[in-house]
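Next up: a single chain in structure tokens, the form predicted alone.
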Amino acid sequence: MQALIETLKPGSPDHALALSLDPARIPAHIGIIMDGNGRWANRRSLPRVAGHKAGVVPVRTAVETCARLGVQSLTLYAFSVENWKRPRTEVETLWQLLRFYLGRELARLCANNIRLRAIGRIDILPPSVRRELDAAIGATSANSGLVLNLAINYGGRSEIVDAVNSILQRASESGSLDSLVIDEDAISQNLYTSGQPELDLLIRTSGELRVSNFLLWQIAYAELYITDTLWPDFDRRALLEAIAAFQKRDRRFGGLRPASAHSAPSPSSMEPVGSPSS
């Protein structure tokens, strides 16, 4: 976290906000549904692709901020299995932006010790995208800092299906199918995010109150933070505000506070999920 504070101007709102955070309670794993690019463009009478292009800047900001804060994993919802339904020109623009991001940001990822991963059914991506993605993943594979998961051609239901099928396939190959028992641990160990920390915080921009088939298994006990801010406007301060709100939550994971099973709910547990409009 000190690595972030040292980059901020003393006395600035971002600096004060960073100083207010508890270093011991930084989320280990953050997921972000980056929503609102199209609406951002529409409000400016621009084509939707302009919103997607503007959304590249907050990606860099979120990634670098999380790396400097000491977040262990950051999962960004880049392209869902449902996004293929969008106009072909928009989909092609998204692939172009991904390739542009990988080419421009690779050196920055390595400088910040960030390890890139892709989660989703990436085997059906366009060959040119897959090649550059694989190259970037390989180039950062030895990095030991933040794990950046790009969820591409991703769906939460598909992930669970793929996990179960992986379990079944291995059992069939080993001849243990008849005695197979699938439990929660088995599924968790076969998810795309296997080996990474449990998801602590799920952020959704643009104010929509749904999870949109994102990390369905992983969000079981994650804290949800909804902001009306559209993704292109989601800056460092917005991210720090989300983490500050997370640190105020009373996380009981289905249990009770030690003080009393019958005590009144704390103010933080009574607050509605989300955040004020930015």
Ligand code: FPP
Contents of the next structure:
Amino acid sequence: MQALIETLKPGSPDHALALSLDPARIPAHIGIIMDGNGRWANRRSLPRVAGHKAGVVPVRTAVETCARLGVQSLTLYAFSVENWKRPRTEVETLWQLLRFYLGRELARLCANNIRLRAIGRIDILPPSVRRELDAAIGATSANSGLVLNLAINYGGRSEIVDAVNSILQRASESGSLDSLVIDEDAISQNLYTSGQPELDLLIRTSGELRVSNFLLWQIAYAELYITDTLWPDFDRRALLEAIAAFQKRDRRFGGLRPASAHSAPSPSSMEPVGSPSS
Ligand code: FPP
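Can you return the structure of this protein in the form predicted together with this ligand rather than the form predicted alone?
Below, the chain from earlier opens the complete complex, with every other chain and molecule after it.
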């Protein structure tokens, strides 16, 4: 976190916001649904793709801010398995932007010790995109700081299906299908994000109240932060505000607050209160 504070102008709002954060409660894994590029462009009477182009700027900001804060993993939803339904020209622009981003940012990813990964069914991406992605992943593979997962041709349901199929295939190869029991650990260990921390904070820009097939397994106990800010306007301050809001949440993972903060309920206060866990 000190690494971030050192880059900020003393007395600036971002500096004050960063100083107000608790370094012990920085989310280990943040996921972002980068939404609102099209609306950002519409409001300026620009074509939709102008919104996607403008959306590359906050990608760099979010990535480098997370790296300096000491976040362990950042997962960005860049292209869903459903996004193929968009016009071909828009899809092609997204691939061009991804290649542009990889070409322009690789040196900075390395300078910031960031390890790039891709999650999703990337085997069916256009070969030129796949080549550049593989090269960037290879070039950053020895970096030990932030893990940046780009979710590309990603779907949360497909990820779970792929995990189950991997488990079945390995059991079949080792002749242990008959005794196979699939538990939660087995699925977690076969997700694209295997080995990375659980998702702590899910941010969605542009105000939509949906999870849109993003990290369905991993968000089980994530804190949700939805802002009306459109993705191209999501700057460093907006990200720091999201983390500050996260740090104010009372996370109980279905349990209770520590005993010191609670007294035993009296019989009269033991009526059902709604959800089985919170
Ligand atoms: C959703 O906004 C955004 C996308 C489907 C693409 C996200 C892509 C970028 C931010 C740029 C490139 C990314 C990288 C990683 C280099 P939308 O088009 O659905 O917006 P709308 O809901 O307002 O129409």
